[in-house]
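Shown here is one chain on its own, the form predicted alone, set out as structure tokens.
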Amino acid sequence: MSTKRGNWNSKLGFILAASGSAIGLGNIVFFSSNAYQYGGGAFYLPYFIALFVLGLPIMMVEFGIGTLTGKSFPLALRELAGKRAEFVGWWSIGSAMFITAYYIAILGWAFGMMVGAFGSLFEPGISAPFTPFETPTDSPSAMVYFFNLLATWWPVLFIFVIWGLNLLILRKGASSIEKAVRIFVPLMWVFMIGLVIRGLTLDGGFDGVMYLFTPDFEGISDASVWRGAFSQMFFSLSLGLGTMTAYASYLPRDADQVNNSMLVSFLNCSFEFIAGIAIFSLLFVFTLNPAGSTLSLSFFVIPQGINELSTIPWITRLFGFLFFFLIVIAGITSSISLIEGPASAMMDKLKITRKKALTIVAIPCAIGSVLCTLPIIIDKGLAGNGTLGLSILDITDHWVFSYSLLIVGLVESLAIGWILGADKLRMALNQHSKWNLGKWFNTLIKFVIPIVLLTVILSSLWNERTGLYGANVDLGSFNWLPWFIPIFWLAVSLSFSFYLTNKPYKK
């Protein structure tokens, strides 16, 4: 039975894969939405500080432990910081599987919007089985189209298409991932740059860019802006999920992980800036207000702007298709890493084949994806999320995304900083690096990062005191979901972690 993990064929392949993992829905959807929500330019100073204080150091840690041990996240932590650290590693893997399930559900909706670009997305006369949208529209409406899509079983079919593409790309590990990202990652940049050019050449597009880059110092003093920036950085760089350590474990031990961390982080942030320019230029050209959730920006607001880009129908349809194609391929470069993290960890621990590991990951996650796309209407008046699937996704995202990544980052920094010793990792990184890390790295890992993450986690928990998330919305016979989902996530992920941590391990 072969359990060979494989290696990258080139450094370029690794950089493209790691940057592809970092570049995804977080860059196109969440960054622009957060930047708008937190006042445009007011978001940038905290964001840059988060990059240098949190993003780069944790990226170096995750790359470093992967290369140093040649193992996936949980077993790398075990080797460097003991069995209790392995437990946290498996908990991050378990939580990543929850994230994978709803992440692919969102990609299924994006796939549906992509197909709809050549269907009725940009046509008038559409309706949806919700009270506000029962009357056919006089003009094209992306919002009505999206909610009509949610109320059908088509997204279930689309998520299986996305799952099939992911498993096809992952079938041979690093070598097949590298072949895919060599195509997908450059395509993402080409399409996004095209969107920037189109936005800036429209009247008013430059005003959006000025809003994005003009700092509002009054906004910077708001604590929620800093919380948003640090959370965005952690999610955007795919930290705390085990994916970066898994990818780095396929590199030789003498890889320069300081340089690699800077390359991947700056590529990710550069793409976010470009995406911000493209989206803000469209927002200001068409005076669109992205009120509501982060989904509204990409599924309602931008398509509505695209509808106004040209009076020639086929150009509008083509542009809409390309935008959602961009979201789909950006999402897939991230979802393959979300799946590879758990798969590589199980291959390492259980000594099973890649095919079996992918099956173990895919089956429960695909079931979760189906649950997140269930078209059962539970809120016909749209006071909440409308369907059972979107309600499950929303509540799951709130708990798993808001807490698991940050808690893993906190424990990870404490384990590396105080058990392994930050200085020991720093010396290992410096051994093969052109850019030597100073003792400031030790201070960041041991003190600054734990304090920052603990502050963000506690402030988020403090905000929960006013009521359980989702409990203020009438979910009909599913009013038990707001308390069941967080309990289910914790029970399943912690049991999963306990079982695999205590499973006998043969090196």
Ligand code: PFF
Given for the second form:
Amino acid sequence: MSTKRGNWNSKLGFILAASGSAIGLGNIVFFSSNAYQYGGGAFYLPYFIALFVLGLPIMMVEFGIGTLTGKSFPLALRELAGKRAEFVGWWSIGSAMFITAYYIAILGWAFGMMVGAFGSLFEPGISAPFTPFETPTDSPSAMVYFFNLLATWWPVLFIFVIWGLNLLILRKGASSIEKAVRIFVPLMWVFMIGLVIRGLTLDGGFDGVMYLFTPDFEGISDASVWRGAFSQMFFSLSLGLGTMTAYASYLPRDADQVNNSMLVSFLNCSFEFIAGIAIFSLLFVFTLNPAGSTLSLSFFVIPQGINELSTIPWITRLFGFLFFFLIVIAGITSSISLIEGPASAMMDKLKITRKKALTIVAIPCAIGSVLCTLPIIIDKGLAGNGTLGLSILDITDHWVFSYSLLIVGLVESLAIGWILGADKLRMALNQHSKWNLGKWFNTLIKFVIPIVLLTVILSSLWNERTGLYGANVDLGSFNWLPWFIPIFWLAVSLSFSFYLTNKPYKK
Ligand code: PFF
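And the form predicted together with ligand PFF, for comparison with the form predicted alone?
Then the entire complex follows, led off by the chain already shown.
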């Protein structure tokens, strides 16, 4: 492995970084709202099937091709399955950049709520304006506070803070990432365990756990539950965007990737369940109803619960602060990997320095983050998203999140399964692994995964037929956004991949 690309100082460093990438907003914000939306107990059976049938094997593929080639996602695919596979690799990198843009915007809001915990977020006030040191008067409402925050320019400042932290952590590659994750990853486990203990020791907290874990076989027949579980699994394990391959490429070639995949998935899913327990116990204790968007649960329903945790103001503030601090650090250990994937791919292909690659990735993505935090109010009644930024974010998330990860998963399993040959990868993985993968691995990669993913993608597309996502909300003079955003994403990401795939490349 070329030393210029850098490598992990220890196996622990890699495990912390990869599990830090996996554990993020997906585990705290999206998992619980998905589990709630799909009916608690109806969600986790499809979820576990998604883990074993899809998540674990694809993680083995993504880790495997990274160590096997010592290259990031597009070039690893090129080396193993040809130029057409490389094209899909770049397309996934392009999509990762779209996701980075809005992922960091959400982190900017979480940062705003964290700052707000010191100010008026947990103080009574009808409109609790986002001026941290103003004294509000009536009952506290985190929801009003959140939308007030979105209607200011503060989040734009906060996203620059988050971008700054990301670039600082990424400046030296694996070695500086390792330093950060050694602090952040254990810290987020400690906070989450603290939160779960608090939730479970409250009267009624256990009912939430029962809701989450009591199987509901009726709900399982609903196709959307399966779609939800499969997309959630891909996003949560950081698959389909090139990040895991980039991280794995900094490992020595004899790394045991079967073991690593099991460990990282186990850590991720355990965290997800602990987060689910913590959040559902709060929901049930305070009989909160998380209707509305995906973000509502973490951004105003849970804070509402935290508000009632204690009558002593500083304790409420401390819990509120810790909750959003947890979201911010869990999010940063993921966003660095979202940026590292594209940056390492460009360094490999264009032979440019890390600094240059980070600049090329950061500039367009940061502009995207700013667009997602634009405080222009387009929907005063909050029938939709309120601000222009949130609408841009929501529509982008719908298209990129629902389709790109799964399409990449489909193509990479076909490319590895049929062009390289699943058996070749299986042999390579088995060479350094304590647990030998059986022939079932080939069947999964060649047949089961492509069929499952194709079904999920087609059924999602079929569901779109009733109308373009977001078009039913009145966005005023921005009513063109619901069709513009998917076209823009496809046009930009496809030309980006076309350009980079055809760029001459010397090994
Ligand atoms: N796995 C992260 C989360 O659960 O929040 C999100 C993510 C990071 C997805 C990196 C994909 C990725 F490449």
